[in-house]
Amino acid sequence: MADLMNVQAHVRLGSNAGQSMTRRDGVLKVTGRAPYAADRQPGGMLHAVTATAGIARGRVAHLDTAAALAHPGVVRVYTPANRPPLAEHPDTKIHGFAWRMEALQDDTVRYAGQPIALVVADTLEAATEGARLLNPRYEAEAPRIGLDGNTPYQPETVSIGRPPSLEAGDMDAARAGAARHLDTVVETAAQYHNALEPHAITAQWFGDRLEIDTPNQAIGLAKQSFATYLGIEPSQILIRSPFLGGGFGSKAILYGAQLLVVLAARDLDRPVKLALRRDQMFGPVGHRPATRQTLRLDLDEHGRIAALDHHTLAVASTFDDFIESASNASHSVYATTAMRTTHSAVRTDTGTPGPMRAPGEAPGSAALEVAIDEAAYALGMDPLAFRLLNYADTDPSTGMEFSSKALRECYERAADLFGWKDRPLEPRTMRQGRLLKGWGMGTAQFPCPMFQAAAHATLRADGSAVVETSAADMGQGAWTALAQIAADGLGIDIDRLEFRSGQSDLPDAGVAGGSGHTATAGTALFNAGADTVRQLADLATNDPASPLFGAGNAGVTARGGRLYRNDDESRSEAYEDILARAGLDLVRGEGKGAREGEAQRAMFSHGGVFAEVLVDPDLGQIRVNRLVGAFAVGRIVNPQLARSQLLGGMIWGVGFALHEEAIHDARTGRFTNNDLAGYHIPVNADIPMIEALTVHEDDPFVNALGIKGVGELGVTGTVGAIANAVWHATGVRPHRFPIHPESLI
């Protein structure tokens, strides 16, 4: 075999990757031709609607199934009394990324909005009317709602299997020697996934083979999960998830209604479709829980952080454990001699929380950045100068050196564009007309995980190629960025590439989450292309008729659909000519994507965000007037898409700081704002000026391609920046998110 190390070592990112290419699926979406799960209409399809609990705690005492079945369009009503069996109990956590589900296993009501029956009918209208006719009666108990609704407990893990506490250094000694001590308590409200596309599923059986259309962020994992609960082999299941209208983490995890639809389709031997209403997305499909965070900063006489103590009390459900790991946001931003991060939780009668864009880091960094700003003002220091003084070059929790030290440049670039040097230190000293003006900043940071993925790359006889992996595109542009990487891995132009994705019968692309999808699936695709090129080069360099014959030691480079000798670029050959002479119709390569070995460095994306707010001094109304962020995110595959994701994260930060808040009636445990009229999110008028810069960064440690994530980073610095700008404008320090106008008056 030819020595082709140069093929792999020379990362061919630039001819396709690195360019601001328009989304490959954009035309389909804007013309309405992109098929989503709820668009599938197989012949003979039935419609399903879930009846949901009107109480938060207790049991269903009676359902009028006779009235529902008397409706002429209703085909079947499923309750705990007649639900078809499952191979595994819905409360069984079959793997680390599984939640306990409500799938009519009993008559217990765990939270308001829980599915308590499934009505299947010929039409959606009939199913909806049948669900209404059930007229449930309950034996209700007093609900436990809110951070003070139950007795806190100590969880065994936080997030997905992470330790609940960490202590580094001598906390007592660091505190004893500190010159100043600051305590801060910050609360964040519950937030619920409200993607443009609600959760939906269409299920159809063909004998013992199941086909599912559902939006999903982890198709391979979902296929295994469905198979386990149904007692069949994964090979008997095909999941199609071609387009996702947003997910934010909620579409990576199975929920009970999906299982019920699959069971109904098998029981009735007809395809069944379910699409959740907007109000039904509040409860069963995860959310970001409320937190109360207590931070203590101990500062030495030079203004450096001697000790940092961060405790989080988070809301959990009564029947499962997903604990928002907010305190962990303090692990890797600021240098300190001693650190302690801890978590506790309170069980409430709500649906189980789950990963939601920047889980842990979003609420944790919001509280941390408020505390850091308070510390700067306590010392009479400019907040930027204080952060620069305390920026960590190594991860205080592990002692690992950062894989990037670009945060300082992010601070400088964003501050310069924003005009930070003109900022007066004292609050309430800037005005725009009668409005109070304030400037604030926050540090953005998010880890760079990698999962496991696989891909195939097939080079055809005409020099075109097809690549395959089951990647998920939730709107972030994955199908475009991944195709760019795949084309460069193969050394061809992207217009000669066919990209196949979104189905479970393709190689598993892992989880589209944690801002790690591009790095993971992209590495698999690039390696598949490199494997294909190696095989092609082996054919050519061992063929006396090829101009590349004997180039094994020197190696070859692939670009533009040709192989070039590294020692003599005048000698090259087109892919199709190599295949034709070998008598082959195709060459197929395989690739894997995963981080090799143990991490030797702390790996993060970084950024600095600066905000300007205007506050009405009489009404307390807050408007974000400007947002500027600069971010170091490794090699950027598509600048246009990366900027879009960073802007989206910053806009989410505006919503976190000023708008998003799920509200329960404490008496009943029911939502009072489970629609887009009462659950507020930013609109165009809330975002007048926003800019995201990227700082060039070559990170050789994060992965072979140097790719980091951008999707969740922008949230983390923005929330604190807005809160700190509100303080600067008003002199009132916000300690609760979202910031209510009445708290400023």
Contents of the next structure:
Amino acid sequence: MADLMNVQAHVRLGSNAGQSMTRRDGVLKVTGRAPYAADRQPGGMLHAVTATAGIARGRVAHLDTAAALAHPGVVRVYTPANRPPLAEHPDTKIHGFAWRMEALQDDTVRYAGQPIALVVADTLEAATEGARLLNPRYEAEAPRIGLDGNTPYQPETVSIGRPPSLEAGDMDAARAGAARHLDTVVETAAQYHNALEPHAITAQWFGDRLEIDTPNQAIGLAKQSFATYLGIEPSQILIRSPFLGGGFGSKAILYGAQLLVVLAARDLDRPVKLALRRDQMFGPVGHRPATRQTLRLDLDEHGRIAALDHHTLAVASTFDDFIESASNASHSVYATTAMRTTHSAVRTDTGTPGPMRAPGEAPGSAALEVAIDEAAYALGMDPLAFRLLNYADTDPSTGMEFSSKALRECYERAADLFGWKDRPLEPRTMRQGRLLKGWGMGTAQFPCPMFQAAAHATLRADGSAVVETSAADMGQGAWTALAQIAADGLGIDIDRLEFRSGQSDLPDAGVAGGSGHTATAGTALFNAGADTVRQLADLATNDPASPLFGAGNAGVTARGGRLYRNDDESRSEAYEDILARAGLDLVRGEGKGAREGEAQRAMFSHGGVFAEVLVDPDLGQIRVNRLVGAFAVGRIVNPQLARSQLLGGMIWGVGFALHEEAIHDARTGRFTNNDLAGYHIPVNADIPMIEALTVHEDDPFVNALGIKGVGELGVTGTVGAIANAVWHATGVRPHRFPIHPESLI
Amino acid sequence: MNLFDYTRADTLGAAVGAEGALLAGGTNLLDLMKIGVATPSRLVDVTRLPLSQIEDHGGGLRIGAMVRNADLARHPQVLARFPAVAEALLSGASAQLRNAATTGGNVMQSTRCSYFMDPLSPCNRREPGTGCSAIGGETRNHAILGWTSGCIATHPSDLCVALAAFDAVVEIAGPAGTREVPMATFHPLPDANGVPPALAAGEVITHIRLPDPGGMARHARYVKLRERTSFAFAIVSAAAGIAVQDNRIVAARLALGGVAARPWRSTGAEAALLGQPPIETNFARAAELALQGAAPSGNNAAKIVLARRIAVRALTLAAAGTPDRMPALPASVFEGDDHG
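The form predicted together with its partner chain is what I want next, because the block you gave corresponds to the form predicted on its own; please supply it.
The complete assembly is shown below, putting the previous chain first.
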């Protein structure tokens, strides 16, 4: 009952949120008029290109800057010898969400692809050739590559500042009482975000004021970071980031070349632009590292999980600490009397990993779902029945109750649509013609974090409004979903709402990441609208000339641009009339979004994903023939956009299971597939039939709007579902992702 | 990208003997220039040469070197007489690339060996005598036939595999006159120090000629194993044609892709099929012969098994007959005739 104190009374949303609505920026995008950072071409602009290291470990002994400078059009070559000073050393971790970066601080090479010089020229072509002409000579050392490339160590934290291990319950006792146990080792490959839009920046100084166009998922934080490195005030910096052509985590954190471009623009007193080539995005802008995960499930005589042990060995860089927190994905999915999750890492000569769509959860869920499927088969149980037997009614890692968890309904809806009940237990028993057919499933789960966001809402004299927050639209539809929430906060129709966003001089919307952006920025926007309506209500109910006079602020309701008396709906007044009589041009409200206090409940989105694969028995080629997911994600702000997000996540799951894999040559540390011809992601033809359903879920605890996240959830569950379907089709249990055809023959 | 001169040849006479790299669709050459693998000082644009016709040629076809891949794949006579050629084309690259890429350019495209594509890695194919970096490296996509210690790269074309299977001849014009080379031997195999050029300086491919396929016109398939359903190079692939009379094979064609520095035509396998009934055991024996001498060039022994099996698959599908309509997923192993 103590929980009741934490119940946030559900706010009433009006006629905007909850409706399917196409993207407000859709027409701009399909007509090519949506401005992206690299589209900006200020007059007098110079082009920058980074020269990148061709070795993975050692030092740069010589750069032929003379040859580069002699090339027609080359204006300046920056190397560690002449790089303009920074106020803060690039190796400093300036805050918890900052990486040590490469900004030409010295001649050390820490990974292949690291920027070792910046060439600035009149044209992109001249800068590119100038970079090539630098023709570096190195003193190289043998690189340490891959999971076995170095001695593992024990990290102090995993992910962003999280503890590396957790133990709940009595592992020894639970194991001692178990009837059997299963051991599973699963490896996942290194993956690179590969957003369609490359990382880009255009920087221009106006005296001591700096303007930056760059796609960024957290421009408030980026502004602070730039200011720290440059030794100027954040107020001197304006960042524009209206649209991102995908970010997936790789555009949440600054990288060194952005600083170099800003320095070059100041040094040369000209605007400077840099857009990374595809191959240059393999290294300096983060990645999901390879993992080797060891799971042990101890089962009691009824098939209940008595003990769950999940250890992750993850690849890390030599100069910073981002450890893929894959084991943590096992914390809250299945009931167990005891659990232990641990991590170790191996320092290799690679760029520092970073958060990539469902960081930790994606590889962790993949391994866990494979292990769960193995346990179900060992017990002779249907995989869904086994999951229901081990259904977690409380979070086994903390003992907390879930804020809401409609996972049973998800399983039921998706299994029903999929036709799961007809599944034979034994593998390699279903055929479609000569092809092997298999069915597998996985549980999707993703936490519901909230960050910090602020917003303004301004109601104008004509009854229209503008809301302002720096929110990033990465293609996920934030501009639309957030506008829907804002319109309801203001009690107006969305077509009367102007949504101003994507600039750092607006109230900070926090990070578009962690699947918490809509909840966090949405709460701020709703509160800003509510604050505005509160002021309106005060004006009207205290004005004897108003039909609302005397109703009190609790006695009116806002909708459709009017305030209505609750006790007499026939008495109402339009916003513009209230403002006019008060002699006001506008009313302005402010709002914040954040989770208040310590969470007293476990807060997660959930889902059940079911996959059908066909496998050619001779050639091992895999086709995901059907993919059905049902998800419980709290209140849905925009069903159409939420579905797109969930489908996108599931398609990432297909890529994780079957395609995505960055390959290093272990001898040189260089990539052998750092382009989109070699680094495969799914194509349309790989996704014949896919469906994402949502089940109704009211969550009075997660936040006042009842919103959970949808961005990353679909990746989890899907990878395991596909791997388990491949096993069911072939009888070969995949223990390595991506699953290669060769491994199935 | 280095500075270079751009010129255009509007007549074959201007192109033959021209100094510089020939530029057609540019779908491969420009990529190589951008990454510094190709550094020509001069480009000769040959896209306006009058070589964009597909002509009837005694029951076969004569295809101009500048015919775009997309036009070739959709040409009624190609679909009617050489459906495996169309299927191979449509299984390669993307629609946008096929719109730009030409027949001659497809033949002349470079290997996608990642070490060839990395200017920092020594490569005999790029610079003879410098060594082969692929050996001992990441070799999943490398050769299992015809390789040497000098080079283990594969030719990436789908089109050339089908052309080689169906006896295509490459017509070449050069400063010293014209010559012809069978597609099956056009691409040189490596020696210990590198790979000789397929064309001499100043030579230009003018046409690809395909002879009358006879009874194989409606019994021809191309099958391609790949990790994703489109826009991926073959792990292994096979083109096959079969003609059968009275349940006996009277003509057979078989070529493998993704296995060697050239499309791997196996006349030995074809000869072994003649006079035999078109059944799987015979196809399996032919496939064994086609893979005779195969050896892994690294950690790619599985390709030998896969190549053998895809040869059987292609022969089986060819014997069953070419579908009336191009499959929705051309060359896909999931577009067989016996499931659905």
